[in-house]
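Given as structure tokens, the chain that follows is alone and in the form predicted alone.
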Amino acid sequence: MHDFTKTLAPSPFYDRIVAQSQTQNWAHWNGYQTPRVVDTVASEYFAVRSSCSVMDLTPMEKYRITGPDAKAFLNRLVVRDVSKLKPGRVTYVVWCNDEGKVIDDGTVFHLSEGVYRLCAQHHQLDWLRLSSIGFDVSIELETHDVAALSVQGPTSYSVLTEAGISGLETVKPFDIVHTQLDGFDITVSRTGFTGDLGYELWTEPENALALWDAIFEVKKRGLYDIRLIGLDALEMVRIEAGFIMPGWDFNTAETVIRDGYDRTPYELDLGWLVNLNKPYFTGKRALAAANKQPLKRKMVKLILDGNKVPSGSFIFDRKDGKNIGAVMAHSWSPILKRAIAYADIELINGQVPKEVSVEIYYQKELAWKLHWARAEVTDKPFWTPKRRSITPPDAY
């Protein structure tokens, strides 16, 4: 959360971004002025799917693990098996409480041996130090120590290429390089928020806007058509890639109030990431219970008839007309031409519906219209295109 008596930091690529918004359209992302709209969200969307996309990672927090017991504390922490996480390579992870409910996802980059970086949506520090009692490791906060930037989008293997980032090629999705730029240190992992192929590079404040202009300049070239995107492009293409989001879809562990309003990983459908074979970590004891025991609730992923969009929409049963959930976000999806959604829904006989009915409100020239919409409930991404996984990717 923003500490609202303190002004908004500049990233060390505002100056950057500045120059390029169109509409000076912020956001705070922990303690840092974001841009929410550079210039349409329309053009932003398409930079993702049909071109490069850049945005700004630096707000996103980010520890340095290290010491002896790095790997065992990071195996403690979270639910996933990470000790045979080798130095190079990246996995997604959630954490939970000893109740077995997740307090926050993220990634664990193994960055050299014995040597971790944990990125995480939340301020976690406190948590994490709390969690590393006995434990002969080191946690620094790092979020303002290392620039990142996130460049998305099926030319974006093309784009850094002629940056002059080398040896790419040989980089599959979740792979970790260090190289160099102009001379400078960087490292670039194949990961995303987006769903589509895409890199996460991370460098140096001091390098920051050399980093950024290098990019660019393949957009001055003629090159490439390359675009600045702020957090509402993301939120359309995350949901289209089946990615949740701690604090915005569901109640983080740490932030709930009453009893019942928290979720564990196999609610929200997180259940591959459990591993109850593996040494202890927290939560276990519960999470082992609550696998013994049939799901009452769970979230899913919607594919909605019609062009309404769900907002703050309830769920109903289709046979019995019984409420049975909400949606938790939402979004038209422009390359699938449908409205999607993840809903928090309450199982009927223990079973997942294969359909839903979707309350929708809309304003149709001031006047407020009802449209009940008929829901598929899928297990899959909405949309996971084939270039996300190919190495080496496509050059255009």
Second form
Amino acid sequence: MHDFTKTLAPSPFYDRIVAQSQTQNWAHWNGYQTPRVVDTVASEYFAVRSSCSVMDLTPMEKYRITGPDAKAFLNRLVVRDVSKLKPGRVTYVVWCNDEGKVIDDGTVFHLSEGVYRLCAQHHQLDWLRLSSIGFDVSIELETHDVAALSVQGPTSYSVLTEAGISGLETVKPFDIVHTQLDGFDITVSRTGFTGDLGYELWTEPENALALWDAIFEVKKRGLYDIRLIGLDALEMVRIEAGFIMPGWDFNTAETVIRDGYDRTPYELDLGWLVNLNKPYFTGKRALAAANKQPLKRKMVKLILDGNKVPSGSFIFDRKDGKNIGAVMAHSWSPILKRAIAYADIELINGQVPKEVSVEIYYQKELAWKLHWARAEVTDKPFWTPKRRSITPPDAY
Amino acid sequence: MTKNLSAIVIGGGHNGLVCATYLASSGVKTTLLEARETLGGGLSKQTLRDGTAVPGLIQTHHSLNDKIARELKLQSTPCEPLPTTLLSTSGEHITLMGDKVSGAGVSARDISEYRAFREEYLSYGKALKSLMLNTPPRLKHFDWSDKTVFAKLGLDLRFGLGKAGLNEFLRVAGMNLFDVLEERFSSELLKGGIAADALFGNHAGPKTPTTVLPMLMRLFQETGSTASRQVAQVDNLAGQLAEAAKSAGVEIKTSTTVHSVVMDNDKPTGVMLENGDILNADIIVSNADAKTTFLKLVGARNLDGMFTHRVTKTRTNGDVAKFFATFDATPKFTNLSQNASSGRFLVAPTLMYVERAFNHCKYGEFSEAPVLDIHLTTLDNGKSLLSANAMFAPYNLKQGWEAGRAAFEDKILDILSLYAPGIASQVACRELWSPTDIEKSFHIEGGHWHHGEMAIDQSFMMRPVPGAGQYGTPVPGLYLCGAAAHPGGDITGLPGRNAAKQILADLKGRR
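I've shown you the form predicted alone. Could you give me the structure of the form predicted together with the partner chain?
The complete assembly is shown below, putting the previous chain first.
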């Protein structure tokens, strides 16, 4: 357990992160001091898309779920059927409250037979505990007991192989392998929050610095560029990849105050996760009922015309038309050379519109200007390179 | 509309019998399953270790609401109103009978005040009628029927009570008994007795906030019938209800324990018995408490997470133990005539006595000086039976009830000896049922009289929990009809009746 009397705790990688930070620009993430920007956002962004990025993943909420009913517990918790998730596999999940409104999202790691790790965006111990009533299951918060690094980018496979981690050539997306590096145990999963080729590495905190050094040794040897990245660059790549952030892109169910401001998976375009044919899970009856009703609103992806970024923009059915929603997350996508956004919009006549108008306020020489941008609605991730999914990955 | 539909009622307590009778009368093919050998739950007769047949958990109760008795066509039995004697160590006992209070130590002011108090509080109880006799209105997504109940309640309160009455009702409804009784009466014995009578079955002392509410709920019962009456003298209510159920066409199976509710595609299709047999029905109605119903019979795996949590967190630990003692000769209470020493007696000499008795149970101890609700009868064999509800006797007794049982029996006899000197040495046989015994023997989680605390946060549309406060539950086709449902415990038949009305309305496609 880390000491919660300290406002921001250092992660096991803290010494190395501080040494690399050019900006000392920090954010707090789940109680840890986390870099917002290490050097420049642009160089960090391109590390993910063009070479190799490293990010400290330790602050992410992690729970170890074990016991005879671990599988049944997880399957009752989440909307997706995870009963067939094999040991050594990972899957993306969301979970809902009784009313079928999304509480949080995360990933379930089936580490070994009957041993699971649940990663979550927000603290979930209370929800997991109350969901465990009637199940013979043990739920341990292990956020502070596991050091984790995310290594992402086209050269991540080559970098990790050079660092001494062998066997990655057969690791498929969402696979987990348990291996060794310099005599200590590490777990490697081919997962990430960037939509690119990438891996997440998990180990005991005492091995954290050795793991770090083994990776950055590859850079020292002059083989590959490797860059530590911060949250700002991550925000850009995760939007490109089509990943949503509970609590930022939409209200999480157990924190929302007013009725109707929380969202079902259907409204978040996550209906594909909901399995109404599996045994009962929290929110199933509500979701089955919601599924019979026509959808009223949806989180959609927008690709905008022009170079203006739709910060805090309202969405209209057409220029000066009806306000149908607002932008929830946005970014300039350097790799697409387009402005992209997620918007929470009402459907028009029960249909997702093919295009919408975005009212963008921007500054020119500090003077505020209004710009109407046409935006195309897309249902695919903005960025899905082939290298993300091919096995073995290309060695660069 | 209800033809060819079938229902299974789990549990043959009085509410289960009432509900089953209503359903069967409306043409629903109804089967009632009772785990015990006898029907009536707490009303059914029991046998002590020495073989003495005794009235069961319930020794005295108000008669069923007249409306229910009429609707179920119960044979009307002449019912003798039973006086309640508040015992005093000085021998200056007070007797309560209807609106009258009498006794050597009672002032003329207390006598007239008691009459006024009864009139006033009975009118408050009566004003709750539309709430008590209906499905409690939902607070969220409410429809026409919810609005109607709210409107009726509002009108009854405003025009039934008048402006001054409504003001006073709103002032006292959220108060505690201690403050209300201190305002009105001077006799400590009278105040203690009224408080004890209102509090029995609840985890509360006179100073516990909102304790006027359980008193009003109890007084409501008196507005629909005559008075407190003796179970033994009534030609057994349980038997009458069972007869009514049978003549309505209910198929009754006793000694039949339900293991679980059978679910198919997230809907209940029937029940599985302990022996593995499966009985199918369209509607499943549970007379069991909420924890038994949801956590044991349905199971968390068929329920939502937060709902399960809410059920788990309801306060259902009982605080009342049942004490029996038999005597070869009628025990003699100080200053009570032979004639009067068969009846109902309360040991609650002051408000603070009751409050101090309650203090112990907050810390897992039984009361040093318990509050007693005593009933004396003569058995067929000529022996005398004393049965007493003794509070406070916490379900989670620190030392456990196996270790604590004899000590609490002694405490009860110590207190009884203050009013009937020498009584302890005359006991032929004694027996105590702790809340843990009651839990086991009557299949009530926590051994709670009312299947859960009758506090404001577990009452009305929040009884037993939000989401199951209108008899229906999150599981479509599964209903609650027992004391865990509105308006709660005591022998009223109201949860059973209201549940049946709701089920029939749902079957007809309303709501």
